[in-house]
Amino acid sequence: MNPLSLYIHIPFCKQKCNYCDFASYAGKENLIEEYINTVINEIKHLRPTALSTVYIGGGTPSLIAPKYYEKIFKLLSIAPGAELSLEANPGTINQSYLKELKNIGVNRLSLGAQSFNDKHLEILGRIHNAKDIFKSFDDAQAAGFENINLDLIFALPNQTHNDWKEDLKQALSLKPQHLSIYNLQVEEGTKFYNIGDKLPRPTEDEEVAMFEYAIDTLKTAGFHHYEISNFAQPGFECKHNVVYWENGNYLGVGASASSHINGNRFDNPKTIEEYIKLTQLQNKVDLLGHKNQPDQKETIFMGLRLLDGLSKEKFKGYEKEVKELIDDGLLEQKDKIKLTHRGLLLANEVFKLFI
């Protein structure tokens, strides 16, 4: 089974953001050491080898001391040239911290900027301001990082088109290697969801205009638009996330982490406490050699996110749906079947037919 990727979930946060529905928890730093020990035990049980990518996400992974990551990395069998990513929040890092990460092998940094507008950052519930983003980026470069992603969110409460243009301008001024842009999704269980219809959001047309502007601006700036929400300078596409979109093999360790091995999918307990109490580890090792047919709908749903699209063979049995979407101008078929420009803007309408 080759290649294999590893995801490590860090569920700790200083403060829960108003839009966040991920498995992340504030005020539980006292559990960090016990949690990391459980992660180490899970990795020892799984013994993953020849890892082509490792991704540490959260939560706020940059709340964890590098000494803990060093313990984890010493257990891993990492292939030459592997991509090792870590998510970091501006305001939780400094140059010394980042140098330690770089020295233990982290070679890709993903900064959760979200916006360069302090008013919007406050509305989102972020703990950093715009100055922190610039400082964190400078510190990362000084620490030796040459592969840096910035996350941005658009269609924010009270955000205008000009606000979004300014966010992109500021992001591009830093010359990152990668940009991930997401439209705000109001998910159940978040503070934004509880506000309901009183949350002042841009209209659907305004949201589409923001997305189209981002696509045009980033392409002009030399970025490769390779996935619906992701843009990279040539050669800096996120290898780990491409594994997800291609429905490849990956192991997930930590609370709420998911794994997908040879068509088998399984999840860890969601909360920190449930995960730490996990004494009977799921026997993922046996599944490494057991093959199931990958879920076709999931393969289509995930693969269509990539702008290169999927081969015609992947849609066997869905010819009617494909024809309907081509007739509606949402898909096109050349050497592969892929989203049109209109399909990009209405991707959820396309995906509904394959969920």
Second form
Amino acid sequence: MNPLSLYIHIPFCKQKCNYCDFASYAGKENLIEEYINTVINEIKHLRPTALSTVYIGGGTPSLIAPKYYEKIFKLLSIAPGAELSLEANPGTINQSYLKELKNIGVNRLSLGAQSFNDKHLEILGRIHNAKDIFKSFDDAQAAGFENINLDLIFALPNQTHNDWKEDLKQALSLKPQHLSIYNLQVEEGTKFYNIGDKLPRPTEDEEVAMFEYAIDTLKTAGFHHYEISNFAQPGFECKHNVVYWENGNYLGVGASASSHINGNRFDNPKTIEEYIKLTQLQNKVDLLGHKNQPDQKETIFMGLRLLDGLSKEKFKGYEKEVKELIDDGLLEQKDKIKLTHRGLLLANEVFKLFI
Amino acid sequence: MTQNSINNIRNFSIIAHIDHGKSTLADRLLEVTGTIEKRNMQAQVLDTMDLERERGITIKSQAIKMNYAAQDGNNYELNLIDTPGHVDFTYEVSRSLAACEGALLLVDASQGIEAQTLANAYLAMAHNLTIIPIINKIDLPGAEPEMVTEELETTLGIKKEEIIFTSAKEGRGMGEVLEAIVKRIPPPKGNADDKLQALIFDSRFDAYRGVIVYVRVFNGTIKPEMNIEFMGTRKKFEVQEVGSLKIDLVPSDKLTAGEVGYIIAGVKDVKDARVGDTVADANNRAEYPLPGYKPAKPMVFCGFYPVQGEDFKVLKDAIEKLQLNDAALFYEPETSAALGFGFRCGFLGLLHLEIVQERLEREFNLDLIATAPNVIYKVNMKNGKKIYVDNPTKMPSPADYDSIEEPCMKVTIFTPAEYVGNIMEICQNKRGTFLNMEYLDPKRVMLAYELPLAEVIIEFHDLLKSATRGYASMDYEIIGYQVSDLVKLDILINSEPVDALSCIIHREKAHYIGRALAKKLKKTIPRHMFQVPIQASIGSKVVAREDISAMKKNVLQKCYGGDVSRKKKLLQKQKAGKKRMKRVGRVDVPQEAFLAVLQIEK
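For comparison with the form predicted alone, kindly provide the form predicted together with its partner chain.
And the full complex, kicking off with our chain again.
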């Protein structure tokens, strides 16, 4: 097995956010030790080599002591110049913690800022406030991080267009290398979902306006809008995530982590308890060992998320659909086939034709 | 005695309102006469279609022969010709009655006379049949035989002493009924040596034997190897087999005057052996055919379209097969710009429509789009011609006609007195004209209204039932065409007229219905990537407009490695929903939109 990218999932959180439907659990810190040991076992078994990217996501990876990551990294064979990312939540980290991470090799930090408005952070159920974001960002820079991402969410309950402008202004004042901008989606099984129609969300027109404002503002500030929700200073695009969008090979370890190797997909059990039994490991090894072709539909719908688009050859057999979408102004074809601005807002309508 | 003389034959039918126990009475008679042994008895033997058993109604007429040893020491051949009770099937009733000399008029002892009891009793009287009145279900706790006796006396002029009281369920009174059939119903008239005249009262297609023709012989004799001619269609065939109708077909050497039975003569197409036609001896033709009956006239029309265009062939075969046994079902191919290829079908009434649709979906596994039902209009053109329009799409431009006439009917409603107010309100809203009202007894009222058929076919029956807690019953008869101020309402979706949504409505209601329909469609049709205007127009005048705003955003924001499978499923689900819709121009329209006009609440 020769994967290029590795994802490690850390499903622990201090508190579940009101919008969150990921595999993350509060109040299970007693399982951390056993969980990390299982991750280590899984990695030992899978033996990934020549890793060009490693991404530790969550949950809240910054709840885990650096010594555990050190143990994991020792097992890995990491290629020179590899991108090693870790997600951290403001309010859970300090300068010495970040320094330790930096020392063991983490070179990209993703901060879950979400908003700079304390009221909105509270509504979201976050444990931090705006001050924590500034502090954590400064700490990260002081610890030597030169590639920092901020996550932001817009279209929050009761959020006005001006509130959103202010959030963006604060974020830009920190001069991050990367920004991920998400429209709030109310997913089944979340607290927001249970509130239902009573949740005071902006209208569709307002959401579009917020998204378009962000695109314009970040472009003016020199960011490269390279994926539907992602913006980077040139050269700071997230290499790990680009592997996903190019439908490349990646191995996922930990609860709920997904792998895609040689066209085969495998999802680990979602809960911590199920995962630590590690009963499906042999299935996983067997399945991922098959030689297969990546699914063309997935290659197209993931690939079109990259705003540079995809080469024409990838659309073989879908010429009729491509033409229809170009006629509707949702796709355009230059050297590559890519989403237009309108196609970006209606991307699902585009993707549907390839599913 | 094996050979019956004509004097020992009795042909009769049973007429009753739905649920008054007709099938149970028939079952009991079959049992008592030993036609069927009790242990082989499946409830309601004569209702052979699954649908008939489920809905508790008789759709097709059926005939069966019983042998009965009467108290006078003679053996009799009794032919029971079953008739459907529901108002939609009046035509089937009348053709059954034409083959009989008598009828058992069955009334439920607790319900009393209902709309269809009366309608069918009048029909039997019109055929000069001897009527044997029976009050059934006297075993029920709520039975009021005295009151029902009075009703029969006042409404139909029936003598008290003629009435037989029965409980078919418990088998009480069956002997009396059989004796009355023998004693009161006259034997058939006719001569076995005269020229052959036999009336076709039904026919059925059998995949192995061809068309099985059900006849009542009025004069002459019919035997195998004889050449016969159907006088109406002038088609000639050689008889292969004749016989009587028991639970199965039982071959015999001949059928003679007065008898009821079947003929198999290598007929391939039911249309050749038209119900109501007369069978004659091809080598010795009768001078005149028997008085037949008017062909069934479809009154209610709608379009049937397959949801999947490629199912058209299946639908075509299915309708053809159904029509083999349903002479009243009319169909012709039609093309809708919106729905593609389908059929315009004509029915005797709404129940008939529902049954055909259900049979198509159930027996042939089809997904159908049914357009809203409509009636047939008579249009008086400026050039003096009169044309009939069975599809709103075909209505000529107002500039080309002087007036439109619509079919009207006399609706008779039987109801407990306390609901009269509710019923009058419904009839008023349905453009009804009050005709008269009569108290059958202090608690029960008969109301008569004149109503446009178009108003009755749309939810009238449901409204009536819910306004009277299910107690009212109704019957109707077509009384002819009347000029009415009607207009064609067109619906445009995204500026394109959608023919399948056009309807003909009264001018006074046009604006209201136009607005309501546009609103309803706005709710039913999903958003598209562009704004979709929905307009209701009369001629070139737009009377209502609703806009389905354009979808501005539909994008999954967060999509990483772990999301691929889930998001793919989500997109597949969105796509599947779209596939079940009909694409009209650039707009995807769900099935239920085509019935939106039926769901407009007052």
